[in-house]
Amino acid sequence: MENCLFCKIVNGDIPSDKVYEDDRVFAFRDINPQAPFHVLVVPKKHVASVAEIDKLEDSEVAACLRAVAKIAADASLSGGFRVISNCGPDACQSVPHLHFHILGGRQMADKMA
């Protein structure tokens, strides 16, 4: 999508601090982590969000959630982490692209809002 931040980020256009692509996803480090490991994992196609997630292939899909697991496994996070995808304005979704926040490197809170 031609004017979508991530989409520029997947591209190139925009730099960022990558830390895994293949054919179907990249990831990059968030510019305003919430811990001390933040990372988002988005598909290369462009998705609006969650609600969407039937314009993906399974394949693509699953490509996100396979990348974040080996990107918590390479960071070392055996402790835990926390995955989590916004969706819409009032879940503060702020890019409106599919993304999973991989969240980690610190004990989480118990609550989740």
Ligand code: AMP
The other form holds:
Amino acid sequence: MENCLFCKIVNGDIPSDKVYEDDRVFAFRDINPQAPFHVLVVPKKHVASVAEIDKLEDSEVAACLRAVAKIAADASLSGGFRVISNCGPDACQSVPHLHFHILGGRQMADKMA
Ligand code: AMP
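Structure of the form predicted in complex with the named molecule (previous: the form predicted alone):
So here's everything in the complex, that chain up top.
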């Protein structure tokens, strides 16, 4: 998708701190980390958010979540981690390309919102 920040990162047009890549998924460190470990997992195919997940193949959705688990395991987040996908303005989504935040490395707040 033209002018999509995360598509440009996936394509290598904008540099990123990559932590994982396969044929369907790309993952990189968040530029403004909210926790000691903060990685974004995105499908390579552009969809705006979870609200558009029907535009992905089931295998692409599964690949994202399998990547989340692999990245967390590789990072030894043995105490646990949080996975968040902001969807739309009420959730303060700022980049309209589906992404899953992985947050870890510290105790998370009890309240999610
Ligand atoms: P969201 O607000 O849920 O849409 O999350 C978008 C995330 O993208 C934010 O946490 C930003 O810090 C992050 N972000 C924005 N630009 C970049 C970039 N160039 N590289 C890495 N992360 C970015």
